[in-house]
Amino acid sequence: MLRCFHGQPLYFKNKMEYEAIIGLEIHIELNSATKMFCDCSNRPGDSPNQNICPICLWMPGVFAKISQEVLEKATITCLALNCEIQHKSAFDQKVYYYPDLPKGFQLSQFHFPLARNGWVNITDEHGSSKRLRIRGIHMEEDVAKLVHETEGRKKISLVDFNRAGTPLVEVVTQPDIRNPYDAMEFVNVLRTLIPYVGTAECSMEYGTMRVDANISLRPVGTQKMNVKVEVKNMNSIRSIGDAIAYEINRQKQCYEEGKEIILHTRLWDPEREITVPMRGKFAGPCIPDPSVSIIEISDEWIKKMKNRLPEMPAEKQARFIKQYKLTEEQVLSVTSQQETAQYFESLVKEGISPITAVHWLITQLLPAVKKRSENLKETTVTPERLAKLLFMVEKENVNANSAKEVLALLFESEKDPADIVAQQGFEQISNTGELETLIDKILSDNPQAVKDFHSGKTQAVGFLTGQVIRLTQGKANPKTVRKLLEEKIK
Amino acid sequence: MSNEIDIEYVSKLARLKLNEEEKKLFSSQLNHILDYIHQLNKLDTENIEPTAHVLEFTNVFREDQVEASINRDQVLNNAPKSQKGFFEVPRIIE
């Protein structure tokens, strides 16, 4: 039989109905201060080999000791994904040879993982809720980072140990997923839930969350599991969907052409939008590690970790709908991230109406914060300062357009919003005497528009209102201008 | 004697080039070792809990407190090759 390794055109004759069996393995870097087994700083992005020591350089004879914090963060992550924490877990040496792992084995949990039997609910393509099961979650150390380079004709790899020993949890799903959409949704739910509990950042872009997919096909109605192919190197939610869809079609074509599928690993190439073969899949032996201690966990300790879980998104959404009378869409926009929800609630606590708070937070503040590469927790535009500005909007001291300009200035200094408004002349002009003079000028400058109005084209008022506001450089109160204009023009 | 050893595969993993004579010799020796190990399979382990650890110690933890790392240049001095703060190794892509 032929071996099917290479990507083929997507066209295939649909002779038989196939169903895809998809399982995901998701590596997530925990955000502890130190690495998993040593006191080095857990900052993989620092200048190469800055955070290293004999333990994470994997020198012979060192004593790996796990940090309490890593165990706690890993446990909280497992609880957020509804897993059963195991009372006893232990580390194994997963043996493989590669330059990113010079000691020859990775400390991982194989025989006794930290947690088993979890689940998350996702919303599928048709809008219905679906539960996807998690087989287990285990802890393991990350390996060194390799940078591949070519010097003339010589191919070399540069090794950076900053990431060696970074604490990971690996989430392994049951092969419950049947289509690319559900796989994307599963990752999306994890990417929301885990940062919520604050144990990891889960950025696919920065590699703090890495997703591998195992994919096999079988004729609809059969139960036997066929040989699977592992796909790696997807660096966005979208590419997960694209890579899985591509791989399903590729395997379908192999079956239709009578080619054998063999167990191997493929890489997603985002440029060419295909998967390419990387290597045969070699599962090394896993043997109990004698240096890291066994972890024994009591029910009481698990309860303590459970108490550290915050209100989860689903509960928060239900509460927001009830408490703040917001629509589902509005609620989703403010609860997708813990810090956004916190900011929203602080604004409301300051006395801003929920609707105004959602509107300014989502359409103005978040984009501005993102543009400045800041985050809501650390920005100088605190809820107190934004609330002061929004009060002025609600009281019509400042109109919405000016308020947007003031918001930009709030980022630049620590000044009180009221001072910025007063000092830089952002107050809304509601003074009728002042406005009437301007309106008279606009009316005499635009005789045609006045004529249009009298011949029944009422939209001319809108045009004239705009002209007056322009004269004030946007500071006139639009409602007052319109009212005065309508009175005068008659 | 069992005949389980795929000497081509093992020599590839070990990055060793063997001639025909050596292949024969080492296959036979490795198969003998396997036979020796297989004696363990005769033990009845029905009611024995799997070993998670060879030593009796549990819950030995560290605090999550960053301590100074070691000097990078000193470490790189021990490497056969380095550049730009990295260790340099021949590229291996499987």
Given for the second form:
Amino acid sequence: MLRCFHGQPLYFKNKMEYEAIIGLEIHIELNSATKMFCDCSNRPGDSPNQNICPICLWMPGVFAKISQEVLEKATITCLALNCEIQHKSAFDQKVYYYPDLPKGFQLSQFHFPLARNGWVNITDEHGSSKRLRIRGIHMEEDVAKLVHETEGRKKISLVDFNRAGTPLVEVVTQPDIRNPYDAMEFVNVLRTLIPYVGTAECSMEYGTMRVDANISLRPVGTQKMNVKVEVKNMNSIRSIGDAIAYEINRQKQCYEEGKEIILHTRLWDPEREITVPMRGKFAGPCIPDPSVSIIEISDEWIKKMKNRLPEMPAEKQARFIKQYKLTEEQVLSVTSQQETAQYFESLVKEGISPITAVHWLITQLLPAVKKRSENLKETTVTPERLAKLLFMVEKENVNANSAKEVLALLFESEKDPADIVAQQGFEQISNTGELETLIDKILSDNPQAVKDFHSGKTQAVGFLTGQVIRLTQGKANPKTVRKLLEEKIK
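Just the form predicted in complex with the partner chain so far, so send over the form predicted on its own.
Shown below: the chain alone.
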């Protein structure tokens, strides 16, 4: 055995050593205001069949026209993944039958996709950079949703057409991936890059990103592409890794037992942690669709879309290291999401030092925002309000522990931080006369700690400092207290 993944052995040295050939197909729901071919709202979660029209239902005589916003967001998504935009693309009828298909086919770009030849860089499990290629990205409409009613005398299935016509892009990789870790990292990179450009949320939890994996094995050292198996129903990053690892082992066992690998689709069962057969792999015809116009894109339009790309994570990370003198770890923590990076820079523009801004943003604000199920865009703790609080910490008007309590109150009130500090009595005690009286009491109550200090146990000062701070309910200035303590003990 060469290595394991979540307890699953991947490769064996027995009669033959195999390597995995893995390709991913990733459906990403664009966050456009409307659906792909009509003006119905693209709003997941609405009541069933609320956002439908004759075009959604593909009634006789309807005319489908692609949304300009959808085309722009799809193009920007492709550019973010370093793809070559094709000057001409077109929709095909992907013909197959299923109850959730209003048309009896799905509109998808099979023969002439929107983009080809992309790539992203990932960091593999050894910490090395690795480039994984993208074969192409095409647009397609989503299908309706089946709702299965299992209660009552008779089981029935209902169709919710709200999702029908929702705009998708499908990212199809080259079969460059060789292990579950790289597959997981590829998806993670997409979950960072695409929300950065603002075209999709890429949430596996809410279904706006869906990942299928095609997996096959071949003997190490050969170039043959053997029969692949598709695995669906992976709704988390961990599920992607576990499902691929399991399927590698299952196929390995089939080869060792002399069983034939058959082209088909399987589902990942997260409860039992196994893949189970779903259906045979159906390859229906893809017929050019006459109802949707061919899309022709000029170089000028592509340039215009490129200009709408924001500063991408890798560029931002390099700039933050150079401009703000942050460590690589600090930079990664504040650039993982666009809104986090924007909040950080807003704090710095308010006059907060980069190191202080990183520390409070990552260790205090973000956990508090997450706990409240909010995000940095909607929180009442704006960069301006947090900066006012941090200035008070820097000026030693309030200590760090009290500032954390003030931060919690900022979520509940729109008051100025200075007003909260004054009203709640959080001002830091730095008056030496007041502190000396308290220090004398602590020294009198703790003679053993004083003896310990004189016997060489310098940590006794820390203990005594803590006692003074406790006596003032956390309001004493720790630096001033320690200085005065050392002077008195010596």
